[in-house]
Structure formats: C-alpha cells, structure tokens
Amino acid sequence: MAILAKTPPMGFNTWNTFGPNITEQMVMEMADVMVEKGYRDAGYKYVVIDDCWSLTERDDKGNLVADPEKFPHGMKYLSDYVHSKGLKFGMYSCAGTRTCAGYPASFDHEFQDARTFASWGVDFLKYDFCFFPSFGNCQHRYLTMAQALRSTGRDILFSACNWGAHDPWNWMRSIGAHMYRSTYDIVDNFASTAHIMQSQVNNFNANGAGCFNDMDMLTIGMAGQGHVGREDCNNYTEYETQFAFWCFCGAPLMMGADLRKVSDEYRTLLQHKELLRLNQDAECRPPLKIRDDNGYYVFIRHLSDGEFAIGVFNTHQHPHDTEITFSEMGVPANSGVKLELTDVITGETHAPRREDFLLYVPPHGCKVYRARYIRDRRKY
C-alpha cells in the first residue's frame, strides 16, 4: 500500500455549502471546476461527499445504499467520473449508530462498510462521531474502522472526525488515522475562525507526516452563502487570516465554498503558491508558539529548506503594533547571523537585520514571513 498523507491532504467537501442538498450532478460539476479553475493543479485532489448521501435504512443484506434520487447512477459511476478527472473520491460515515443527520452509520458494521466503500473506488473516508453509544469506546471504534479500511487492500485516507473529544492528538496517529478533526463545526464568520484558532494553538504537537490535525473545512469564498453561511460572514482580511493560519499550522485544506461561484480574488487566495508551499512543506514540522498575548499570537515553524517561518495572528478587533525580537525565536543578537524576511503573502523581501523588526497587524489580520539566515560579516 502507498504511504498516504505525506503532507496535509487538500480537497473539497460538500457540507459547508450544500449540507443535505447533494446530488450526483453537483459533485460532477465540482470535479469539473476543480480541473478547469486550477484547483487540481494547485494540489487540491479529494472530492468528498459528506452526510445525507444514503437511504435511511440498509438493504436486506445490511449494506449501505446510495439514495437513487440524489445519485441515480450509483457511487461507483460517480467515483469513476471523479477519477477520470485526475482527482480522488471521498465519502462519509460515522462511528455511531446513526450519522449526524440520522442516516445509517457504521457502528458494528465497520468491516462491511469498508468493503462497500472499497468496491465503489473510495479514496477518502470522513468518519464522524454522532449518536455514539454510551457503552462504546471512542478510541477502540476509530481503531476498528482504521483496521477495516486497511483490510480492504485499497488505499483509503482515514479522516477521523471526533471534534476533539478524548484528546485525539494523543492517540489518533497511533490508531491509524491520517487526519483528525480537533474542533466543533466551523461557520462562516470570524468569531468561529478565532475560536478554532484559539482552541488549537497548543494542540499541534502531534501534527506531522502521516497524520494531521484537522481544524475543519475552510469557509473561504462562501461570502455568507450556503449551509454554514452567516450574515456576519468573513471579509477578505479575515478569510486571508483563516487560510494563512491553516497553512502555517500544516492543517488539511478542505474547501467548503461552491467552487462554481467563488470570486477570482478568493480563488487566487485558495491557490496562493507561497502559502500552499508553506502548508505542504516536506518536513511537516508543527508550529511552535512563541507568544500568546490573549489572542495575539506569534509562532515559528522550521522548514525543510533550512529556513523557518514566522506567523503573527491578531484575533482582536483593533490593530496591533508590535516588536518581534529574534532572540525570542532562538536567534540572539550575538548569534553572528542576520535574518532576511520575505513576506509570504505579498512577496516583499526586507533587508537583513540582526535584532528585531516592527510590524503592524490589522484587526483580524495576520503577517507571515519566511526567514533566511545571512552570515553577519561585520560580526564574524
């Protein structure tokens, strides 16, 4: 079997925009747009159907059955179509007795359902946590599905989604998950984005190649529309902060907007080459929190090319002027090196400096830099 999730998985999930209103035609159109608008070439490869895809009961053999009104040609047909576009096909189930929307789930059916998914050509399984029995063991049931997926002989990325219950960062990697949801559901406003950011700043220690902390689907480009859309939706600065934080932390990037309607400015943001380069860095090291001033954060992250990244994120409603010292990042003034900083978002490169730098961060905004070591010839 291939090694899955060497870097954070990237793709599209139906839930944020469409909720229960999913159809075969819509999924095919999403696959088409991912190719035509450059998302596939930017690295987004999974097309994932979320909850509400099946009939409300299993068939007489206990198998899950796709709703024939929503998916008239069946899931194998849809999977084949997605694969024909050079993309991968994903589906949804749940560790409980019912999915979150009340459809049949996989508790006590793990191996049967895994074989069904494999027969349909599924490449990705999002596995939720609703209606989980009080007598059940969360860790054991996610282990059971991980074993079931592996037993099929097909490479199926296991996207565990237990919302951060039972501290999944301590065990999801060990039981075989490739990514794990560590938060409750996101909605399309900055309060939700900030809450998720603040809940996870200390939980990236286990993030790395093979298993990634999933902070939920992106809302970038939704503009208040869709299933989790809100009237007080994010503005461009807030969407940029969301995307930059997910990228900086090395989190999976699962788009949630209707890609057929995403504006050019948000499509450009979602395909930002340098932010995606940061997200997909081969070394997959987690970020290190340097400073936490009650919602104003400074992080560093070591990168595979011998550089490191600096991320500054402001969740407050007022701007922040601040000094960032290199000493707090492990590069003291007497180190004999200066740092050349390149703004990851704008591409602007600043002259090398040896001690600190000053910056302005707008309300709900961010700054992200790549730092390169320069030998200070005046020092040595």
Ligand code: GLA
Second form
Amino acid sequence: MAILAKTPPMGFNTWNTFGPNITEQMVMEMADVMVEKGYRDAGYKYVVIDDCWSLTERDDKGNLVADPEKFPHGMKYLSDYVHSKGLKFGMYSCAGTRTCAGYPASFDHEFQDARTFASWGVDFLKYDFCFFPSFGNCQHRYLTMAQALRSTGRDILFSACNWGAHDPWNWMRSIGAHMYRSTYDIVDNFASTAHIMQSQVNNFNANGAGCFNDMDMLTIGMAGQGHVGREDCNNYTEYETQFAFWCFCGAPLMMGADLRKVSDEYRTLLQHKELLRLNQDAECRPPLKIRDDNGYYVFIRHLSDGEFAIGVFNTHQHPHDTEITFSEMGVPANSGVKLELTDVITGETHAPRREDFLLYVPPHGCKVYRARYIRDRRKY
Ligand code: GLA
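Based on the form predicted alone presented above, generate the structure block for the form predicted in complex with the ligand.
Entire complex below, previous chain first.
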C-alpha cells in the first residue's frame, strides 16, 4: 500500500457551499473546473462529497445506498469520472449511528461500509462524530474504521472529524488517521477564522507527515454565498490571512467555495505558488509560536531547504506597526548571521538585516516571509 498524506492533503469538499444540495452533475462540473482552471495542477487532488449523499435507510443487506435522484448513475460511475480527470474521489460517513444530517452512518457497520467505499473506488473518507452512542468509545471506533479501511487493501485516506473531542492530537496519528479535525465548523466570516486560529495556535506540535491537524475546509472565495456563507463574509485581506495561516501551519487545504464561480482574484490566491510551497514543505515541521499579543501572533517554522518562515498574523481590528527581533527567533544580534527576508506573498526581497525588522500589518491581515541565513563577514 502507498504511504498517504506525505504532505498536507489538498482538495475540494462539497459542504461549505452546497450543504445537502449535492448532485452528480455538480460534482462532475467541479472536477472539470479543477482541471480547467489549474487547481489540479496546483496540487488540489481530492474531490470529496460530504454529508447527505445516501438514502435515509440501508438496503435489505445492510448496505449504504446512494440517493438515485442526486446520483442517478451511482457512485462508481462518479468515481470513475473523477479518476478520469486525474483526480481522487472522496466520500463521507460518521462514527455514530447517523450522520450529522441524519443519514445512516457507520457505527457497527465499519467493515461493511469500508468495503462498499472501496468497491466504489473511494480514495478518501471523511468520518464525522454525530449521534455517537454514549456507551461507545471514540478512540476505539476511529481505530475500527481505520482498520476497516486498511483491510480493504485500497489506499483510502482517513480524514477523521471529531472536532477536537477527546484530544485527538494525542492519538489520531497512532490509530491510523491521516488528518484530524481539531475544531468545530467554520463559517464564512473573519470571527470564525480568527476563532479557529486562536484555538490552534498552541496545538500544532502533532502536525506532521502522515497525519495533519485539520482546521476545517477553507471559505476562501465563497464571498458570502452558499451553506456556510454569511452576510459579514470575509474580505480579500481576511481571505488572504485565512489562506496564509493554513499554509503557514501546514494544515490540509480543502476548498469549500463553488469553484465554478470563484473570481480570478481568489483563484489566484488559492493557487499562490509560494504559499502552497510553504504548505507542502517536505519536512512538514510544525510552526512555533514565539509571540502572542491576544490575537496578534508571530510564528517561525523551519523549512526543508535550509530556510525558515516567519508568519505574523493580526486578528485585531486595528493595524500593527511591529518590530520583530531576530533574537526572539533564536538568532541573536551577535550571532554573526544576518537574515535576508523575502515576502512570500509579494515576492519582494529585503536587504539582509542583523537585529530586527520593521513591518506593518493591516487589520485582520498578515505578513509571511522566508528567511535566509547570511554569514555576516564583518563579524567573522
Ligand atoms: C459536521 C462536520 C461538517 C460537515 C457536517 C455535515 O458538522 O463538522 O464539516 O461534515 O457535519 O453534516
């Protein structure tokens, strides 16, 4: 079997925009757009159908059945189509007795359902946590589904989604998940983005190759539309902060906007080469928070090419003029090393500096740099 999730998984999920209103036609169009508009080639591979895809009852053999009105040709047909586009196919179930929207779920049907998914050519399973029986053991049931998926012999990425319940960062990697949701559901406004950021700034230590901390699907480009769309939706700066933070942390990137309608400016953001390079860095080392002024954060993150990244994220409603000192990043003024900073978002490179760097961060904005070590010849 292949080793899955060597770097953070990337793809599209139906929930944020479509909620229960999912159809075969829409999923096929989304796969088309992922190819035509460059998302696949930027690295987005998984097309994931979230909740509400099945009939409300199992068949007489206990199998899950795709709703024939929404998916008239069945799931294997759709999965073949998605595969024909060079993409991977994802589906959804739940560790409880019913999915969050009330459809049949996999508690005590783990192996049967895993076989069904494998027979449909599923490559990714998102596994939710609603209607979980009070007598059930969460860790054991996620383990059971991980075993069920592995036993099929098919490479199926296991996307566990128990919203941070029971400290999943302590055990999801060990039970065999490839990503684990650490938060409740995102909605498309900056209060939600900032809340998720705040809840995870100290929680990335377990993020690494093979199993990633999932901060929920992106809302970038939704512009207030769709199931989790909100009137006070994010503006460009706020979407940029969301994308930069997910990328900086090395979190999974599952897009939630209707890709058929996303504007060019948000498509460009979602396909930003340097932010994606940061997200997909091969070393997958988690970020380290070095400053937290109540929602104004400074992080560093070591990268595989011998550079490190600096991320400054401002969730406040006012701007910040900040001096970041290199000594707080472990590079003191007497180190004999200068740092050359390149702005990851704009591409601008600044002259090497020895002690500190001044920057301006707009309200709800961010700055992300790559730092290169330069030996200071005057000193050594
Ligand atoms: C939960 C999950 C969401 C989505 C819905 C579907 O709320 O956290 O991401 O999958 O269920 O009902």
